[in-house]
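Below, in structure tokens: the form predicted on its own, a single chain.
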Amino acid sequence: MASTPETTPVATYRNYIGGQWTESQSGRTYPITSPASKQTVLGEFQTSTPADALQAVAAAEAALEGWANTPAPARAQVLYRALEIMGRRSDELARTITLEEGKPLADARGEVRRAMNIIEYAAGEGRRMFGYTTPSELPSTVAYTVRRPLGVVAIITPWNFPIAIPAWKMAPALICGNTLIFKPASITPFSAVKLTEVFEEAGLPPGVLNLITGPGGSVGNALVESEAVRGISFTGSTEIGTGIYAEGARRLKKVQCEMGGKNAVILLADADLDKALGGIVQGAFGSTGQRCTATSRVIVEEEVYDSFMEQLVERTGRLKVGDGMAPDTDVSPLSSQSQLDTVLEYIGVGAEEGANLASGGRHLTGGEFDQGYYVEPTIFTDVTPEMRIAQEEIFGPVLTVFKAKDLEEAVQISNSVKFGLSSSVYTRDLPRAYRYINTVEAGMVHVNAPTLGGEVHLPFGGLKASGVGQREQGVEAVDFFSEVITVYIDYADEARTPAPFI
């Protein structure tokens, strides 16, 4: 049974700055809920200060010289500690993202293994940071490069992948070098601080590692006008993303912001469509839909359109929607109020503009439902290119599908919106799956699969409105997170006429 804050005294979590837990400089707190349970509280957390954000980007300046020259190799040794204690305390991080987030216990725990799989390849950079050498044009002269950290570096994460996203930001920015303040979403930072427990339990030295919890706008202003802070890692709304990468170049940052998706799968008529049933149904409603990576539309080739139809609304009917922590839960609750109000907004705006609501779309209420944010997964059909609901960011529960009378007219209804992340093709036609892979506007594309995710070794990102600067993960990681030095080494006994170098 849920506990109430008038019966279960509730923990109160500090920030972390400077290799020491302490409070903010606001005196003040708030409290974490669970989405699921409105009645429990999680924990109170503290109400950060842009002050607050400056003592922590002193701490990561102080931090720096040290952390910048421990050899890399020795970095990766601290990595695999906390890939080891990790892997100890997974039941406990993915309970976590569950009471917090509302995912499904399968889902939190999927996630934390994703951290693990991040962090164990980002400590094997560690021996692979490479640079290269070349022949110089001189004679008796040596040419190569290397690699330095950025400095000082805000990880800014959002609320919907609570340790993921941390872990594939803050693991390549550690091995290069970097100290880091980490700034979670508002909303869920008791996952947060369990992760900064583990890098603490794993040895990084005070002040590599810093976390600050609290108002988002504020505190991360603070970060990103800070002359201190060299680079910004930033997750969130493109609104958000693009005012950072706007303010970050003003004042010559390194800046990476991966953003909204609006992600469309293609369903060819020669498709498997058991098979794309399956990865479009996890696509669409699993996690309840809050994934950049989600699949937002379907665009179904007329011939199929009927039968795709028909099993699609049976089969979504059949999912179990409830508190993430139930094993048989499918789908469960949003996030918090506010996700809850945006769902709901957008269907019944998706109503308005003359859709037609296929399945679901209602507010669930009543029992176990009254102490959550849950909501019915729900289908739109009828839908055409220029509505809402076809073109912006719901993140929620919610599928739009459209009928095409090809694969150009698919990818041209895919390629309509303003984002560009993820994407995906059913079909066993191999010219077809090409000629999609060169003309959908996707940072990622998916024969076959769900639009979902990514390998932690493979870049991670889109294009258009749904990221600008540097992809995450894989050798693009290194990448942003340290800074090419060219060396040139004249080792000639005489002197001679320099060269006209640029």
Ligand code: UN1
Contents of the next structure:
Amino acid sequence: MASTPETTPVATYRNYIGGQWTESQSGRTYPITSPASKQTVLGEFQTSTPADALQAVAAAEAALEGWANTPAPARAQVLYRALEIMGRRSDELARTITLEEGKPLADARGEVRRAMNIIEYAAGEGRRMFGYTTPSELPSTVAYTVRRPLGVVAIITPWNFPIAIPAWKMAPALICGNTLIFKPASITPFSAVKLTEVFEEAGLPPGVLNLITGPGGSVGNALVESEAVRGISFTGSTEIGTGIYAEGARRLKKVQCEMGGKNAVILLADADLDKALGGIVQGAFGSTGQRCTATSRVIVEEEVYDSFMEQLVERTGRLKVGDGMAPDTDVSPLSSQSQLDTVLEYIGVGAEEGANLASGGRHLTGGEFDQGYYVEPTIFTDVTPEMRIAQEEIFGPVLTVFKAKDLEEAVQISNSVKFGLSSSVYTRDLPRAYRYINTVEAGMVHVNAPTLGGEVHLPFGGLKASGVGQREQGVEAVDFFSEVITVYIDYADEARTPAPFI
Ligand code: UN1
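Counterpart to the form predicted on its own, namely the form predicted together with 2-aminohexanedioic acid:
Whole complex next, starting from this chain.
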């Protein structure tokens, strides 16, 4: 008897509003497929509408009083439980990231670890959340500051770190007593559902965290335009972030936007070349370059240019491109057809602009590559600062290489873009390292380390078109997600003459 092929039914996932897993008022869902396997549908997700967004805002408003009045150390207990649950579910969460976003499983595990780190750090803030006291200029008077939540906050996040970025916004927002509407990128709702489940299981009261999935524009606008939303934390493109910031400002909301990058490594002739090569290859091609802190430019002091290039091309050629689930994969697929189209378009632009294609450049096809969105790690040399590939964020595995005669010229090239997120110099020369630190235009500066990453207890963010509003993470996160209230208490038991304030 001929066997019938097994068909696994595709699960449908819902929004989470007011503590209930809820269908969109649109009555519609959309499928999510895997970047390494376009035919594999991971699930159906709600196509949310502005009406769903407003329902989520109402749920967050209703939950605000209770959560804001829960003592911060008690709020922290929920975060500690979430931490414990994430530890238990970390393998499932990492696999979900790899299936949905495409990054290598080892990177996905690192991402989950990072989300756990920020939850742990934010939970600790529950027992700090410092204000300060200071002497008053008046006798019998106490003056101090105290923190209050902003209120209802919208968390709008990208697809490239679908667990860590939401976590590093949510955890500090929650510890400060805010209630949230979480709008993940439309292509990574699965990770968002799982992260929301973690907080539900941790016992977060209904309405404190609300999830709505689906397309960005209309739902995002509804959140930005809602009077009840007092704060917005956004990570994504400079174009969208600029619009959100402008709209938010018009409505006097507190807004934090973490946006694009065009991060450069400067390689000075005295550097440890081997160490620099490792950092540059990882920075440029790790996570398939889909990271706002990716290394997209290298500026090389001319004495070492030839030997650097030879070794860079050789090392890049050894990278294994493949499915993120395979243990030996270095470079996994791009996350979507549109990412693939953009990256291939930029590769075309680089060639047209007269840059020299030193390595890669091809859309990979055939065999397993036909199942996903694969492109070769790509290096352009003879790049000049005015070229588009030197100026615009590509968000893919494309590295541009420049030659400079000395540190000063290298810094000038490094600063010649509209972005200013992360940066790095490789050198053993302390005075030159400090000259670099003091002049480079970037919110995060690395010496002898890749442009990537950051630690959760230190601020994360950029200058210029890379960021606006307060930094994420570190103590700055508590500053962003709270309002500082100044209190004066007059405990004198008689009227003052003259009146205390002039
Ligand atoms: C990292 O460098 O590890 O969107 C994180 C992004 C950044 C996060 C980068 N907000 O890629």
